[in-house]
Amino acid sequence: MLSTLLIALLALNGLILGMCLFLLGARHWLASYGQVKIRLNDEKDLQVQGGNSLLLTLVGSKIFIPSACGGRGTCGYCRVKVLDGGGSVLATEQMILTPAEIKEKKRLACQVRVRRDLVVHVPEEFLAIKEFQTVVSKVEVMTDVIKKITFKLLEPKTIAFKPGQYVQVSLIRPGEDPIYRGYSIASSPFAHDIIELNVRRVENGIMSNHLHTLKEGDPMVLSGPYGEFFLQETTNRSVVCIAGGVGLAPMKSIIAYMTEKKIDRKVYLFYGARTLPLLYDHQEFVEAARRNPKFQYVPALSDENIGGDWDGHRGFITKVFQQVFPDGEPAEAYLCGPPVMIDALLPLLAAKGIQSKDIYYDKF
């Protein structure tokens, strides 16, 4: 009786093992599409291994496409035109792309699988994006969850970018797809040979947790610059920067650039955090406002349990902006922070007389 039961269990385990091996083999066979050709911008042919996403396939050929969501199809930054071979538009794409964009054959590169020959067109500015070999030159702990990490550029040795743009950091792990995450550049464009990133550690965030383990001398690969969020220099209107958390990073770059270039425009920085320790670089902006009468720094703390040692504004930065910024002042606005903050600010900016065409934002 016992031997019969043992034989049955062994047979069952053997059957399960066999099925697992079959599924693994089938998965490998189905995922391997051999060599395929990508016709790029009607001028260049790429011979690539099929089976991966178009986004990762292009990155593998050193053609860098913006992506801030890690390939989940939620940010919409990786829009390209797939003129032939891309298959049907997926439901994930239909949530991001407009009907007009779909008609124009725009796709999300992270959602298109490279299974056959493709004809693709990417914006020309993407072709100018470079990959940078870097080394960590400085790590500063700002709060229990935020670090400033400065990277020294090795090859190429310099970068040109507009204040407000971002870079992508890549993490290569053996046997797994590369991971790419976007981080706003916090350093000045005049500091050509370094990149400062302000990184908030996110629970279960693969990239942010990895970056928080870095130490001086560690190598890192970045690519960039990316993004349409940057300072506009064609007007003399006031510049209104509104940031939450590490949304401060691009504002630091914008303000540093304007200071170093001696741009004579009024600048407001509205900066919100929950508690004073999370209001990093606070004292630096206090001192900057003392030195420059055209720079107004408006910090706010939202924690209801703030003690009496804080004599600044209290409440969410949206409410503080509404109270402080004057109606009708000619201005353009730059917003960076959580989507809920930016969504709440848009009607408030309109009520202050700032037109939608003069509002630039980056949600994260």
Ligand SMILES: Cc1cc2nc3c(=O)[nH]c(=O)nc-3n(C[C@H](O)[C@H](O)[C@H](O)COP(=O)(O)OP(=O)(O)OC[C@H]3O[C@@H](n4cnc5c(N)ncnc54)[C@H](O)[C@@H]3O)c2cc1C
Second form
Amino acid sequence: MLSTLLIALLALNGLILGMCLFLLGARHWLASYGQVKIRLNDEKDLQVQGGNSLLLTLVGSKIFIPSACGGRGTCGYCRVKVLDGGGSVLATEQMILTPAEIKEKKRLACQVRVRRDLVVHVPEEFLAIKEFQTVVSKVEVMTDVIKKITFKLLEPKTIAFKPGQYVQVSLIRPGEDPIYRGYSIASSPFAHDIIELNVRRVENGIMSNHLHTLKEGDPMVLSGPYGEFFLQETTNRSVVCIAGGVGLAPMKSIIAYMTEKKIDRKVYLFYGARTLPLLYDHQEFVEAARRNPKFQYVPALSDENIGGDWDGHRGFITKVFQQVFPDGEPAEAYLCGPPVMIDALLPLLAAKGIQSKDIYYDKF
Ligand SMILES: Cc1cc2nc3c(=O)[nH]c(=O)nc-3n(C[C@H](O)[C@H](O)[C@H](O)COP(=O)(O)OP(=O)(O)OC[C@H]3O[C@@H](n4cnc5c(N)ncnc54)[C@H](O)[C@@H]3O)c2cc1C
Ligand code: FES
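Form predicted on its own done; form predicted together with the named molecule now:
So here's everything in the complex, that chain up top.
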């Protein structure tokens, strides 16, 4: 009886072991696709190793695709056209792409696996995005969660970008896929050889915590510039910047650029945070508003427990904007901050007469 039980147990173990070996073998076989060819923009062929996402494969060939969500399939920034070889559109893509986009063969590069030869079209502007070898030249602690980090560009030595655009920071960890996150450029486009980023440390966040460990002299790889969020220079309307937290970063770049280029337009900066320390760079803007009568600085603190020392606005920046900004003033709006702030602002801007085509935003 005991020996029958033992034999049955051994047979069961053998079966499980056999299944494991089969699954491992199948996984290895499925994962090794060998070399495949990507025909890019009808111009050139890339010979690449199959098996990875199209996004990582293109980045590996130095074709930089925006990927603000780090390849999770949620931001939609990595849209490219896959004319052949992409397989079926995944459910994750159907949540982001419109039926019209799917019809014209748009795909999310982070969701498409490179398994066989592909024919791909990427927007021309992506081809101008470069990779920069940099070194940290300055780290400033603004609060326990916000640091300003300045990178000196080593190779190439200079960057051209529009105020409001962002760069992607990459982090390579042994044995894992590289990760990428977007950070708005806070420095002026006239400072060609540096990039300042303002980074808020997110609890358990991989990249923001890594960036917070950087010190002077540390190397870092950035790519850019990315994004459709930048100052429009074809009109004379007022520029309304509304920022929450580190959403201030691109506004700093816009305002510095306008000042240095002596652009004679009215500028509003509505800037909201919970407490005064989180309203970093507050004093700089107070002084800038004193020097320039065309610059109106409207800070607001939302924490209910702030004491009597604060003589500025109290409450959410959305409410303050609604109270302060004049109705009907010809303007375009630049918004940057948490999604909830931006969603709340859109109807308020419309009520002030600012058309949706004149509203630009980055949510993060
Ligand atoms: C265009 C663009 C510009 C950006 N500019 C800046 C910038 O100038 N400064 C800046 O600090 N960040 C900026 N971000 C956000 C940045 O790209 C990262 O998303 C952020 O730093 C978190 O990355 P992580 O790797 O640290 O966290 P992850 O490892 O990606 O996330 C860890 C956990 O935190 C959660 N989480 C992720 N992001 C947030 C968040 N923002 N708040 C709360 N919880 C979160 C996730 O759901 C997850 O549970 C920008 C994003 C975009 C799309
Ligand atoms: S990288 Fe965000 S959807 Fe693909």
